[in-house]
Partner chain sequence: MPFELKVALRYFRSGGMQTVLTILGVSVGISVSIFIASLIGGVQAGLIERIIGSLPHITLEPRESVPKPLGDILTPQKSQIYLSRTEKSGLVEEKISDWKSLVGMLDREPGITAVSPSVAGPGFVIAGTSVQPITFHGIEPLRANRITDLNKSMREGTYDVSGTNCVIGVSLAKELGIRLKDKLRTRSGRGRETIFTVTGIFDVGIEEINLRSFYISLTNAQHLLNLVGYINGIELKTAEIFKANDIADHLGAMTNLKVKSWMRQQKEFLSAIQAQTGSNLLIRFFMMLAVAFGIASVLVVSVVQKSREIGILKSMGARTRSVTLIFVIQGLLTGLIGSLVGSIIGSALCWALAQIPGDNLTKPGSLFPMKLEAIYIVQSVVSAMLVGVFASLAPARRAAKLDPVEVIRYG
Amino acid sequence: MADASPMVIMEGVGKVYGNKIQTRVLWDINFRVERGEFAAIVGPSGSGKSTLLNLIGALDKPSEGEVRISGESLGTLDDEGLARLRRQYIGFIFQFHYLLPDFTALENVLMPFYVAHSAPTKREVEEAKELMERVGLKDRINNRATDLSGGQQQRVAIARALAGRKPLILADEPTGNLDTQTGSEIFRTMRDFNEQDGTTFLLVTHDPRFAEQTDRVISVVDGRIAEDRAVLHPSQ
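Using the sequence just given, produce the structure of the chain by itself, in the form predicted alone.
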């Protein structure tokens, strides 16, 4: 039986940096993301968007409040438990692909398995090849990262994030370093995985074109949620 709990729940979450001199970045954040949603987080630079994503991704800890991923409270987990949760549930896509230049595209997709248990299994290799085909790089699996275009490198990063069938993908400005056409292609690739596999996506973006193609827009201003609205598409 599939887990029916929301993919993400944030309750009363705040974040403060510093001790003697404190800077509050987030104030009383409350929202949930259901499984299979494709949502955008938008807002001005410095509004707290990336901090919010880091808290959801268990890369940072809130100063107050609770974050739950697939029903599991992050505040109850030690460092090993948080690492396990990230491996099991969360894939990350960043503005810069962060591929390892001396490895092939396929090896970069398999990198999470090398980190987790030294070497990928045969099944994991086959899954990675399937992901490479689905992102349109079937013929580039043996190319080194430096032999790929910027758009191709970001497609490899998407496949790497999805390796291991992660149900939640956190994407921080994944099209921000690409030209308009390539950015649109990358967005469509992510949307395809959402629609075909039910993968949940939380996308931080400055581009209103992409935000309006998601299912939901969460606006963050000065560390607070200013608006949380569904996006109505022509077919709806």
Second form
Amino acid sequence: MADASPMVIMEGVGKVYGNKIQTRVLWDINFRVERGEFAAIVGPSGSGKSTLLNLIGALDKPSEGEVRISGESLGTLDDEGLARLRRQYIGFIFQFHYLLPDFTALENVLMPFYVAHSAPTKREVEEAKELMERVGLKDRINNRATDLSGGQQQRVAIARALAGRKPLILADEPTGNLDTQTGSEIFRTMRDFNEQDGTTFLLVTHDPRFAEQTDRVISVVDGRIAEDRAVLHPSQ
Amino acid sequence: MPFELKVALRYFRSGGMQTVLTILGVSVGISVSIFIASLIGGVQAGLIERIIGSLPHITLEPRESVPKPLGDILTPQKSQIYLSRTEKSGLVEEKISDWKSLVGMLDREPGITAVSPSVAGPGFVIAGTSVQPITFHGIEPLRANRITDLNKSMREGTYDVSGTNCVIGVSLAKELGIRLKDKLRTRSGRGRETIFTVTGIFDVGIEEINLRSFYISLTNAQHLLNLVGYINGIELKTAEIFKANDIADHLGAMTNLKVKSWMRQQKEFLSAIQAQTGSNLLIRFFMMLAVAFGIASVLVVSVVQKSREIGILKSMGARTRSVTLIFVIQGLLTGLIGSLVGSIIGSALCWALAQIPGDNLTKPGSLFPMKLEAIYIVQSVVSAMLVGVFASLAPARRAAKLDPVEVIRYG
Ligand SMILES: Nc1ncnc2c1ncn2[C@@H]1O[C@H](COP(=O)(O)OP(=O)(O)OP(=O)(O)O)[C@@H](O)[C@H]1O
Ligand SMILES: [Mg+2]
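Please show me the structure of the same protein in the form predicted in complex with the partner chain, now that we have looked at it in the form predicted alone.
Now the complete complex, all chains and molecules, led by this one.
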């Protein structure tokens, strides 16, 4: 039943920051994301893309409207409930890699398991190693996170976001800090996971080249959805 | 390994110099605390040994007999004049009868380590023209030794009160110009006379005892003081000296004797000891407070340093409890390791200072009479761990409340 419901539903979602001086950042956002979609969120700086992504990721609470992840309404959950929901469904990839510097690459990928239930099982360690292999870092698993290049760190971050077979990956400008070549590789890696495993990706990007390689582009302008269109691929 | 412990340990290790310095700070605090406790404990033990060591902890005496009315001469209804006769005080001898079973009972009483029945009473030594007032102490030497070990205080001869032997103090010997083996004529307050042979001369360092106390066998004292079959005192030692009051009260309720505890007899000394204990605790309390502030301030810094990582962990769905625990464990570890290192430093310090020789007047001792007890170390380690946890609570709560959106946006 839960699996049949859409991955993300946004219904009349708005966001206002501040108490005394209120700044409205998002207005009446409505859309849904089906399972297995690979969608880009684009828009000018300050338009509210990160805010939107944080609301979907249950890191932030909407001022009005309803966010539903895999059928679960976030409004009904307390902080512990939201944390549980993140453990269960959501993997994050941030612009500045954000690996845990005191741990090795493999430990970083295992971290979601630790967070969920302490020591990971043998199968989970196998899964983490396999993910490291799929992002092309099989021989770097015992490197300290800080000893990896930016691109390598971002690959580890992708593996970490996917660990535990998270159905929804939210990536906020994952290539924003990388050179074009490395950025393309990272993009390709995510696309592969989407195509092979059916993982849903929501990807904030400034790069129109990447946006055009997704299935769908949601444009946010001044806190509203200005455009929501499917991308047609010539090969299809 | 639990997730929180794993992360805490890793942060602890990656803290490097910061971790080492915090642990050192805690160690210094703990070692001083152990050192102070040992020093005050040692000084106190020395004082107690000197003041209380040769005294009974509890004494049992017969109740002072209240003179009994012997009957009215005139009945008050018939006359305005009221006459009555009362027993003269001092006529009735104050004594403990059936004392052998009482001693047997006290021997079995828990918390009591020594029981010594005694007969004491006034008398005189008559030597030529001089008459010296003395106090006869009739004792059973084996039992009496466990209250006051006269053997340790013997200056000359041996501690032997068998037959008509007696043991006297140096001051009395000097006063009367007496040497070992001399014979002494004595008379009791009851007018009975006996001649004793001096077999030993002691010096307990207290003039009153050196001059007045005259030790003889229990049987001789009973004869001299007209108390055959009776005694008039029992002296006790307790295993724990500060339980003397409790045991005394218990014995007071069990017997109809007057029970005195050293704690009530030596009130000033007791309050001096208690003041020392109090200042010891106060110093250690403030030491712990300093340790707490040290741990807390380092953890506050650590929370700021790690806020980005805390945000990441939260975005992964880490529970509030887990984030709190990560920092509480760090506080606990700092307390634990710091106090273990501090215990080693403190113990070494105690040992080193105990090696410095000092003149303890009579016996050779060290300048610092350190008394290091395992309980100080256990107390220090446990309290440092508690303090570590306590100190970590505020920083941990701060970490738990961090908003991941903030740290990720501005991280
Ligand atoms: N905590 C906050 N308090 C007040 N205003 C905020 C807060 N967070 C974000 N904003 C404002 O909300 C607006 C949208 O911010 P957001 O980070 O979502 O934009 P963005 O589209 O991700 O921009 P960029 O492309 O630069 O990352 C901005 O004007 C920002 O200043
Ligand atoms: Mg943004």
